[in-house]
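Next up is one chain by itself, shown in structure tokens, the form predicted alone.
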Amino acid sequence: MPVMPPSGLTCLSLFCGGGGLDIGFEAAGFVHAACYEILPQVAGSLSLNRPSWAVYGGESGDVTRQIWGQFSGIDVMVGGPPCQPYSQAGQQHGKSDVRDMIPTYVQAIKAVSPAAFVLENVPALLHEKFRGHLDAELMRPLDGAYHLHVFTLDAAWFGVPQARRRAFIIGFRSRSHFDRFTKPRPTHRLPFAKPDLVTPPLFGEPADALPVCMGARQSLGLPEIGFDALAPTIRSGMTGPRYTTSVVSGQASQRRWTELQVWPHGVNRTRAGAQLFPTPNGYFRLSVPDCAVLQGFPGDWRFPSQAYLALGIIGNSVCPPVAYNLAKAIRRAFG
């Protein structure tokens, strides 16, 4: 993510995490006028890392309690309201989920009126069951006053050696940034994925124009053994029922996880850690850096010492590298 130059334009944070988007859109040259997240120690985790950035915590980061006025004006309002309404693994109860944020978020976006703004969330938003509510509570309050593109985008396409897809809706109060504004273009090609992570057409350029996405094995320097692929979507269990240092969704994960021969349990803390506690196959135990580098994020960016809270931020996390690509097509869509 080469740092671009100051673009001038200001972004506020909401549901901002770890990070993920915030770091993305900082590398695209936008100024951070504030960050909001209601869970105190990882907004901690983005204060350890931005100390000189306005982040609110606890009940101060909780967005359901604030007065939007102040940041009137703002160019850029971006956040992912909690995905697990609408995931698989939050059972999918949409709007009867109090931790359904999206009505909140919209009132946040109609009080602040900024130029533009993004939600992100799983893909599943933008399933058929959830249609009706998306468009009571979002498109039907925002009709004539924002003008929005609605798509999904793969890590992968990024460089993230991750299969990893999230919805994004952009909206735009111009008419003429929204007309401006293109979905990021892939940056990377996957020779190896599977037929529903192919790369998307790349506007005219060869197949062999793009560098190839790196598999998880070569990602995390680890020896050839005749097999690499994309790492699993990680998991992030934080809020779940339990704690957990496991950062696998389920069978079909587990079974990627055991054909790159990597152990996706007891994630270790550190890189050194991890060695210390061979796993009983042999297979290479997982550190709460190499999640940090198969979510794309920063190698100097420092994470909570609990694994099990650093992994929760890594796995909530959009990836940066995505959101980073995101915020330059937005910036030209500025002009």
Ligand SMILES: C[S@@+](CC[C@H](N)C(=O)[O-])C[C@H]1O[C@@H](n2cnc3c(N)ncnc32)[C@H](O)[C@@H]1O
Second form
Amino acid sequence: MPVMPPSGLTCLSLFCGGGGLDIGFEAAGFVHAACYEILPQVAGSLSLNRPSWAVYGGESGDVTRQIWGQFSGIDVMVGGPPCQPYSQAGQQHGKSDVRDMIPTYVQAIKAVSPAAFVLENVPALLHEKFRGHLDAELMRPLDGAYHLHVFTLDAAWFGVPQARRRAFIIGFRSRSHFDRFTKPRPTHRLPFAKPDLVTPPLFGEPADALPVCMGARQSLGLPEIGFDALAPTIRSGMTGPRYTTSVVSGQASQRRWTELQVWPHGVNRTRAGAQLFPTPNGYFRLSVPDCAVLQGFPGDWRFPSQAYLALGIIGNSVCPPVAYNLAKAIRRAFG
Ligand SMILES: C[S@@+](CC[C@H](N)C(=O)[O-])C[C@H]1O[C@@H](n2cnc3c(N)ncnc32)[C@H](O)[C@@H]1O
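Could you present the same protein in the form predicted together with the named molecule, rather than the form predicted alone shown above?
Now the full complex is given, and it begins with the chain already shown.
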């Protein structure tokens, strides 16, 4: 992510987690006005990496308690409201889930009236099942005020060695910004002929000239075993009935880790620590820095010392290279 010169554009980040979206917007030349995150340790992790930013955590980071008027004039509001109400990994209770924060996010958009906003979530949010809810809570309240682009992006198109697709709704107040915006073009080709965990792109295959996205083993520097593939989607260590240090997101995910000969349970805090605990079958035990590589975080990004928390931040985040390419596309739209 080559750092771009300042754009003169500001962004306000809600539900910022550990900063996946924010890393991308920063590298694309945006200046953060403030970041809001309810979990103090997660907000603290962003502050640790960016001490000069205004990061609010705990009660003062709770987006349901803010009055947003002070931020009018902001260029872009970004946010990934919690995905559990929509995620296939969860119960998909949508609007009846108390964690449904889309109405709160929309209220904030209306209060701040940014020139553009980004709403990120799991692709399931765009499924038929939630159409009525999205219409009622986002499309209709913003109708007339924002022009919307709705699409999904695969992380591997931007060089991230993981099967991870996310949905984006981008709203522009001005029609000309909306017209100038084009969703980010892939920077990489998918690495394998039949990547069964990556569904086909919605807009043409990337050109052959693009570099090939690495597989998980290659990106981790593991020896050749005659097989490589994108890592399966890394789940958040903070999601589910108990906090966990496993990054397995389902049966297909477990099969892929097995094919990769990578052990995704008991993820260790450090690479050296992981080596101290050989796996039952000799597979490579993951560590937090390995998961950070598989999510596309910059090499010098620091994570909390508790592995489950670090994995929560990683597994909840927008892959920074995806955020970066999206931010560049928004920057281009502003001209
Ligand atoms: C999907 S994560 C966002 C990840 C982030 N976009 C990134 O790229 O790293 C959603 C975040 O919203 C936070 N959250 C949930 N309810 C919140 C609230 N009421 N106020 C602020 N943050 C909240 C969660 O703790 C979680 O970190």
